[in-house]
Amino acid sequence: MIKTLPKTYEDYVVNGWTRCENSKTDMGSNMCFFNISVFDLNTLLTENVDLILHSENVMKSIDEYMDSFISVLLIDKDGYILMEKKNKDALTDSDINLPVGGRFTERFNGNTAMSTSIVENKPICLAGEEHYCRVYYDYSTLSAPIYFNGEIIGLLAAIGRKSKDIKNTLGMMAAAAKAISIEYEADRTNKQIIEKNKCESAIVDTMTDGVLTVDKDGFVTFMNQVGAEILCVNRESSIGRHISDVVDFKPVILDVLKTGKGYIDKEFLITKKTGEKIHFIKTAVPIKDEKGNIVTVVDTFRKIKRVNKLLNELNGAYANFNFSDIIGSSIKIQDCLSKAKAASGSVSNVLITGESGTGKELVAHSIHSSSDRNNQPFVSINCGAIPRELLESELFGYEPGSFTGASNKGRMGKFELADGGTIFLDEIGEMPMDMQVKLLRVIQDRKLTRIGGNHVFDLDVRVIAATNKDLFEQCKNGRFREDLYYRINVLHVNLPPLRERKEDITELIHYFINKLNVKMNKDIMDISQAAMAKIMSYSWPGNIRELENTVERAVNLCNGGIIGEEDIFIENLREESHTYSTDAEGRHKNMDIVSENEIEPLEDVEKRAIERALNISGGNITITANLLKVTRNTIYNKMKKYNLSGE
């Protein structure tokens, strides 16, 4: 067929007739091909809904110009017709019918202006036997493709009867079909404008810190949700306002514009004019043109609470066990933890007192996880592991630079951190006198001001203190402030020594058998009644913390599945500290025959007991506290001094 034609014809018809002969076209083919179902035309025509929008208009604009054709097409990159605009005052033949969802095809159709565009890629015009069937002889086919980033989306196409002068009009479809391209990106890329704004306007607002921006003249730009709730004040009324409109205290952001210094992480107390303190952690940074003027200030900042959280959360600041972890059925233990759960539904102080190791601890983060303030921090402090130097710094906290070796950040004290929760003071007996005073205040005002500063911080947190001594006594003897003492020991809670809860023994022993199999990989069922009655006739001087780590000793040189007396080391302590108390009164008999310039030095004499009470304890340094009868702190730099070893 090709080699018969009756002229010479471009590249692009010759082309679009080998195609139609390898795909066997019908040369007798109908026009059109209309083979779609009303489900997938809906699919098709809302899939292409933005291109059949912004081609409407230019289609009924270059209807008027072109009174020859039949009818102006718009179709999809496969063909299908999407809308078809007919001239009513052109001359019509029955038999073009051009139905929205007919598609025009190579394989059904042969070739045409709009097939070949596809191909080509480029605007083309096909007139009368140009086409390969016969059913378009006496008709003319325009087609010009309509881009989107580089690649067809659709055609702009018509169709008219044959005429000399119809490939003149080819430059006005492809104009009108670039208009459309045009009119389709920008608007795709405005709707990819406002579809990122939406983005990155979601993403500031699912931060927990509060965000706002205001221009060169301080006025608001962005405000998020977030900082609306911070700083008290409507989200959508502040935009657009100055900043010192918004608010009512002085902006710190206006600094940043009249300096162009910005911060990071700057701690803030702002006074509002209705008294209110507003705490907070700032962030500013301002952004600058290319001649290095500030053109916006952005501004992100947290209330202190937030911040403490986040700094308890990751330093493990919260309550670790509750009262069913409180091993013992005694009427004493019963009576005890009566009292403590008592105290956990109040809001008033609470001492805690008992000898070293009886769980005061234990007692104090229960009393916590119970009360109203479970969800809030629980900060705990040795005051007697502390140097005296530096006490008042952990509990108070320091402006940057107070003193020498401060951080030039300054830094928030324990009571700071325990806002809004709860304080544990252990070994509060142990506190210097000096530090009593300013803590006295600070429980009564219930506000503190970090040395060096100036700030007043106002604090709601509640005290509970632990001592292993006799406060009263203390204070009759001048080393305890009274009126402290009355302050924390509002509420009062004594825990018995083990010696007087011995029933309580056999329960603690299985619960840390239990506990020790888990972390040991251990398999111990029991404990002989040898070793139970070997325990029950020691007197555990230091309580269940001594117990505990006697079983744990015992579980490790346990070989098989109960615990059997040889495995309970308490008779040697026992012999030892018999032999010791028979040692020291032969020295003391001795010492009184002993010239006066063989006395031995005092450093000597301490260096000896510290060694003989570790002896004797195996080590343990809350035993030889309490044989020396001293803090277990003293015991700790005694050692460092001397060089010695503990367990």
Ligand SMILES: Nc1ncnc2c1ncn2[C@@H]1O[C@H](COP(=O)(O)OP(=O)(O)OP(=O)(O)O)[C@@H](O)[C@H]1O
Given for the second form:
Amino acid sequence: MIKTLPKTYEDYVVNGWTRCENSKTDMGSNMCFFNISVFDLNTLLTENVDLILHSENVMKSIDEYMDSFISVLLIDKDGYILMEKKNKDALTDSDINLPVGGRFTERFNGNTAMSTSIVENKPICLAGEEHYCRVYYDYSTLSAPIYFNGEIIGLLAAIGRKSKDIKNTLGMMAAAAKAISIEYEADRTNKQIIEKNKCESAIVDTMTDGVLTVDKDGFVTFMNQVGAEILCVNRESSIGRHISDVVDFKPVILDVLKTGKGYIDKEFLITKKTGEKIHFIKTAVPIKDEKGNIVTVVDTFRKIKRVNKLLNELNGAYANFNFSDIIGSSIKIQDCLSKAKAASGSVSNVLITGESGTGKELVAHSIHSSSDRNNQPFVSINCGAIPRELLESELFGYEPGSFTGASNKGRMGKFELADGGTIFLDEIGEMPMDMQVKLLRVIQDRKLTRIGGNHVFDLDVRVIAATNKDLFEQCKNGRFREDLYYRINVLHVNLPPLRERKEDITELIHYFINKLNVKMNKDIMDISQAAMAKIMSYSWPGNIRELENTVERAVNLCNGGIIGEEDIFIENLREESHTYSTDAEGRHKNMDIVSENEIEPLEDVEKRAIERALNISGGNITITANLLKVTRNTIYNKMKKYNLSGE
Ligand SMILES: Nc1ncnc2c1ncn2[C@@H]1O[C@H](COP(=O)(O)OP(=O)(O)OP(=O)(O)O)[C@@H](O)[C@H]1O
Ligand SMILES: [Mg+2]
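Write the structure block of the form predicted together with this ligand for the protein whose form predicted on its own appears above.
Up next: the whole complex, starting with the chain shown before.
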């Protein structure tokens, strides 16, 4: 039925009727619609608990206006009644039934001030016949939206007898709704700040860097646990104190307050009054107010060891092999490995010697992997591969601007990076003499100064060196410093060449075939006897590396499941073979290729053997005698003969 228009109505009234007509609202319906389960009612109230709490006071304070109303209501954004305040003096009216959980919807109850204020987004008052449904004709409804962040979250509404005066209370209703909005908003913002603070301090606490803030006068305003640990101070008692009273060294953060300038990743080495050194990298950020005055300085810092650990992890500076990767059951290699294993249990420096490709690097890694430093860095440097001008800075690092071409930030050297772990000085025989002096000093003093620097860093680095040169010979020729030689040659592991342990070849070949099968997705099962004989007839000057390459080539060439003679391709085989003679069964009689000028007089060999044993034993005659399997007397006599000194 179309409602007739006896007088001019406001647009929002007419629009409300149109909506009701469109949704075919029954004009004879109730004031509100109640069809909510206990469960849904509980959910509704729980979801709106903040709104209810913040509205309670305001609803109480409406008391003085209460005479104009029958009921004051708090309604949620969907039209559900959350709270009702009844005027006890008002006449009970059989039409008025507005329970909590009841709902105003235009579809069922027609237009009301409540539904209209949501649509119009403003406070509304509807009187009598301005309502679509007849049940409201004797009443007025008022409603003012409650906002949060610009969105309607609820309504403060009232219902009263239809009268002219009631419209005058709309301003009060709007003010009250605004008061609720403000209180709600303030509380929410507060809660958000608390959450944010909680979240920020959780972030700062999980950071692995130390964080410290000071105010403009240098008083500590914040410190996280890591920061307290790095600075060796108590976190709680530090806050509120002046930074100079917190740490027992001159706090560098004070310079930032003085200069107003921050920095990123600057390195500091600080000596505490106790003599203990703290070496760290830090970033300081001054925070200024709109006038440009510093209000706080945020300082983040991390110990250099942690930085190094990260650098080493990124650079792959860790040991990749262990003893189980070293193949070979021959007595020679097993002897050698037992020495290497003994070396991993010791902290002394180790010298690994052996021809090229005999596995020196593999053994160096394995010694570190089995040592109690295995969680610490393993830093390798090939002394022969780095230009001599760069070797010093590579090893010891440099301070900014210490030489042309140096980066303006300075750099740490390999020794510093290896702190706590092992440095592997490969091809040490190639090290220039002047560098040998410097190296000796560092190894001896366990202290280091960067090029162009004056800080002295304490070092805890284990040295493993390797060479394919005869360093002792080089010492005699003046190409290697004897003092350095003795320093690094505390423990000596000499790797036998492959030609001296041909019994390991079969095992090595099978090991490489298995490895390559996986790598190249092949399925090679074995190697023929003829192929094996070809391999055995060669002297392997390139040792295991050359053998590995030969097997790799064969695996590539091999079409079936078994490597044949034709798959074995050894470049120098023809030139080589003349140095061998074979017996009737085709076995090689002399495995070693020895040219005439390599033969040494027996006495020289004996002298060298004694010298080496003395080195290994650290001059201990009993150990020397045991090593050489002779009596102590023999050693004394020979030492006299060759003019050698012992302990
Ligand atoms: N006993 C072994 N078992 C398995 N593989 C080995 C063995 N010895 C060496 N290898 C392998 O041989 C190759 C050469 O070894 P490594 O690099 O350790 O030799 P090196 O003595 O350091 O040689 P160079 O003097 O030329 O530097 C590597 O691929 C290594 O994995
Ligand atoms: Mg090597």
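Please read all numbers here as calculations on a predicted model, not as lab measurements. Superpose the two forms; the largest set of C-alphas matching within 1.5 Å is the rigid core. Numbering follows the first chain given and starts at 1.
Asks: Any chance the CA of Glu430 moves 2 angstroms or more between the two forms, core superposed?
Replies: The answer is no, as the C-alpha of Glu430 shifts between the two forms by less than 2 Å after core alignment.
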